[in-house]
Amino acid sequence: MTYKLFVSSLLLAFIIAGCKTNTSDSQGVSADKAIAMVAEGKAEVAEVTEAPNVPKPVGDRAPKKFIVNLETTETVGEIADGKQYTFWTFNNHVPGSFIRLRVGDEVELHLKNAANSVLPHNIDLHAVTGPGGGAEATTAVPGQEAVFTFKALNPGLYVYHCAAPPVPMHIANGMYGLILVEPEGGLKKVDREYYIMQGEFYTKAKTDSLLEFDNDKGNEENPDYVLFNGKKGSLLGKNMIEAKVGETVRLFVGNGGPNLVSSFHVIGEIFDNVYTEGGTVVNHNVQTTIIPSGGAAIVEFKVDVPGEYVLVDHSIFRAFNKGAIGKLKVTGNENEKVFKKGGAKK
C-alpha cells in the first residue's frame, strides 16, 4: 500500500467513525432529553384539523399533556365524477385529522371504533416509540374505545395508519393521516401552512354509482385513482389552497400509499427548503421531492408572482389521468423582474 493510499484510507476511516459517533450521540441525547422533559399541568384536548387545514403552530411553549380523540368510521362518500366509494377513515375524512405536538409532549390517545363499523380498527403512529406504534394497544371492535399514552420523543412529520388485518386493505380504503412533532422552540414562522396527503384507490363496481375495494388491483399495484386528500378535485376550483405574493408557504405532504412512491412537485415553483422524509435534515433549491409510501416531507417556498400553480405527482400520468393534481392560487401584484409575459409574435 502506498503512503498516499494509506493516509487516504486512514482519513476515510476517521470520517466514517466520526459520523457514526456524532449521529448516535445526537440521537441518543435528543431522545434522553425528551424523556426527561416534564409535561406540566392538566391534560387538555388537542386541536385536530381536517385537510388541507392544520392546527396553529406550537411556538416556544413548554411540553404539555394532551388528549387526542379519534374515531374510526366506515362511510360512503364521493371519490370522483359522481362516483361513490366506501371509505374507511379516521374522523370521517381522508386523510385523517392532522395532529400537532412538540418534543416532550405527553399524549393520551383515545381511539373509538364507530358502532356501525363492520371490522375492528386500530392506529399505528410512526411518531410513537413502542410495540406496533400503538396498534396493539388500540385495537377496538365496533362500538369499543381503546386508550394508550405515549411521549413524543423525536421531531419530524410522521404518518399514522390503521394496522388491523388485513393491513393493506385498511390503508387502501383511506385509513391514514399525519402527526407533526415540532422541535423545541417550534418551526420557524411562515405565512401559510397546508396539509396534503396522497393515496391510491383500487376499485371495482359494486353498483352503477358505488365503487368498492379491489384486492386484485391492489396486489398488482394498478390503481384506478391516485388522489390528493381522498377525492378527485379536492384541491381544484373553489377548493384551491391560497397565498399572496411575497408570502412563504409551508406544505406538510404525506403519502399514505399503500404502494406507490410520490414525486411531489409544484409547477412554476422551486422548494427553498425540503425537510427530507419529514426529518430534521433540510435540503435546499429542490425541484421535485420523493415521498415514499408511508412517508412524508415538509416543503417551503416563497411565492413571488401571481397565478395558479399546479401541484402534481410528477409520475405525470397519475396527475393528469388518475387525479393526483391540485392548485395553489396566488394573488397580488405582478413582479416583472421575476417573470414577464411576452407578446405573441406573428
Contents of the next structure:
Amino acid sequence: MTYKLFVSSLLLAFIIAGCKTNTSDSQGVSADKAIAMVAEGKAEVAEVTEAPNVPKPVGDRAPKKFIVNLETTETVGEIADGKQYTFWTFNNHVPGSFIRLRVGDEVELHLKNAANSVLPHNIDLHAVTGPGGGAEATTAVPGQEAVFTFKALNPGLYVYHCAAPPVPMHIANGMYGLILVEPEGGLKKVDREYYIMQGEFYTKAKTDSLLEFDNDKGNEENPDYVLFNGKKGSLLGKNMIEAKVGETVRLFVGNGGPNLVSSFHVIGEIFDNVYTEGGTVVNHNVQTTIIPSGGAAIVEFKVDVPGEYVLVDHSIFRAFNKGAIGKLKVTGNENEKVFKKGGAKK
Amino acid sequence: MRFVYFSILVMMINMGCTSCQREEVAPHIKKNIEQGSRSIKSNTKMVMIPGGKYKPFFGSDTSMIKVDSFLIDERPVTNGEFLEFVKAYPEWRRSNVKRIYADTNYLKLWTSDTTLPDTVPLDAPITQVSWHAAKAYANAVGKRLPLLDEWEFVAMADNEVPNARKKKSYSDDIIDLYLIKNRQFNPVKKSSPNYWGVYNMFDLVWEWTDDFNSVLITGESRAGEYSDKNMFCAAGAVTATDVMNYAAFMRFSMRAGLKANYTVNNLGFRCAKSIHKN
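I've shown you the form predicted on its own. Could you give me the structure of the form predicted together with its partner chain?
So here's everything in the complex, that chain up top.
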C-alpha cells in the first residue's frame, strides 16, 4: 500500500515537472503570462546609461511602469585619431543609452528629435512586439516629440535602432543601442556588468579633419572603421573596463552593424556562459561567439588571473587594422596553478 | 462714434491702395474686413516648367506620372515676404494663429508678431510655418503650393540636365547639401540655379508641397502599391524605384513625419501656379 502510494506520488511529481518544463519552454505561453502581468503604480522615469555602464539590475521587483526619454541628435564627435565624424545618435552617444527592464514592465517611450536636427528620426526596438517595433509610431521631424507605449513580453538582450529612410544611413551613422529585458526574478547577480556595442563606419573626407558617410563603401560593405562604442580606443588606456581576480564579469554585447557580423572574442578568457543571440539558451565554454548585425549576446566569465584581456572582433583584420579592439584590466593576485610563465622548477 | 466711421474710411482707402502702407488693424474692425478684400503682391519671378511624364520615386517601375506645364517660384518665400503677409493678415500673426493651424513653434524665432531678430535675415527663406500658413500665403498672393509631383519633377534637374537621376553624383551631391546645419539662415538665390533656372531646391530648406502627405494615401494609379508602411525600415527598398537615391528617401521620410499644423526649423515653401489653357 505504502509502496503504491510512493510510486504514484513519484509519477505525479514527474508529470508536474514535465508540465512545468513545457510551460517555461513555450514562448507563446510565457508571452501570455507577461501580458497578464500587472504593472502597478505611477510611471517613473527609467534610469538609462551611457556605454560602458549599465543601469542597476531589476532584482526581484514586480513589473512597473516607466517613462523612457530618448533624444535623437546629429552631432560631431571624434571617431579616431583626431578625425571628427557627424554621428547621428540616441542621447548624444554611440551607442545610444542602455535601457533595462523586466518582463511585464510597461514603457511609455518618448522620442524627441532635437530642434536643430536636419532629418526626421524614429526608433525600432527589437524588444517590442508590434508594428515596426515602434518605428511608425515614433517618427519625429526636427523639433517634434513622438510617444508610444509597449509592454515587455520576451526576456532577452535586444538591439534598437533608427528606421527612418534611408535606414542604412541612419544605422551607419550610429543610431543604435541595447535594451535588456530581464526575466522575472532578474538575471543571476554578478560582480561586474558592462555595455559594449560594435558598429562599423564607412567614411570619406569632407575636410582635413571631418569625415562623412560614404554610401558607396556602405553598399560594398567595405568599412574604414570597425569600432566598439563608436570611437577608436573607447575601451583602451584610461577607458579600459576593469575587474578583480575572482570576480564574475558579464558583458552585454550588441552589434549595430549596419553590415558586418561580429566574431566576438576575449583573448585569454573562455566564456563560461553565453546567452546565444541574446536569447534564453545558454551555451557554456565558448571561445568566440557570433553576434549578428542587429543582434546581441550576453557573455559571462570569471576572471582567475590578473592581466589585460583584449576584446576583439576575431574577424581579425577588423581588430588590428580597423579599430575593433578594447581591453579588460584584471587586477589582483597571481595564481600560478592556473597560469605562469616558464616551465616546472627543477 | 464719428471718429470710428472716419477710421474705417481711412482704413478702406488704405486697403484699396496698391502701394499698401499696412496699419495695425484694430480688433473690433478686423471682423468687418472681408478676407477677399485684402491682397499682397509677390514679385518673385516664376519659371515655366514644361510638363511631361516622370517616374515617381515610389511606385511600380512602369507607372509614369503625367505632370502638366506649370509655373513655379524661382526661389523659396523669404522671411521678409512672410512678414508683409502677417502684417496684412493679422490672423496669421504668432499671437493670433489658432493651434489647429500652427503648433507652438510657429514663427518662434521672431521677437514679436511683426519683428525679426538680426539672426533671421529678411532675405533668407521663411521657416517655422505650417502647411496651413504656407497655403494661406500662397492664396494671398494669388498662387498655390506646388504639388508633390510638380516639386519632384523640378527636383530631378541638376544644373545641366532636366533629369539627372541617372547620374551617379546626383543623390550624393544633394545629400551633401541636406546635411549642412542652419543653412536656413542663408539668403536665397546665392547658389547656382538648376537647368530650369530654379534656385535653392536643396540647399536651404525642406519645402511644403500641397499634397505633402499623399504618399501615405493609397489612391489614383498607384492604388494598393504602397501605404505608409512602405516608408519604414526595409519596406522602402521594395517600392522605391531607385534604392540608391538616398536624397529622395530623406525627402519622403520628412514628408511622412509631417502634419499640417507642424512647424519645423528647416521647413519652408515656395509657390506655384497652374497654366490655364484657353
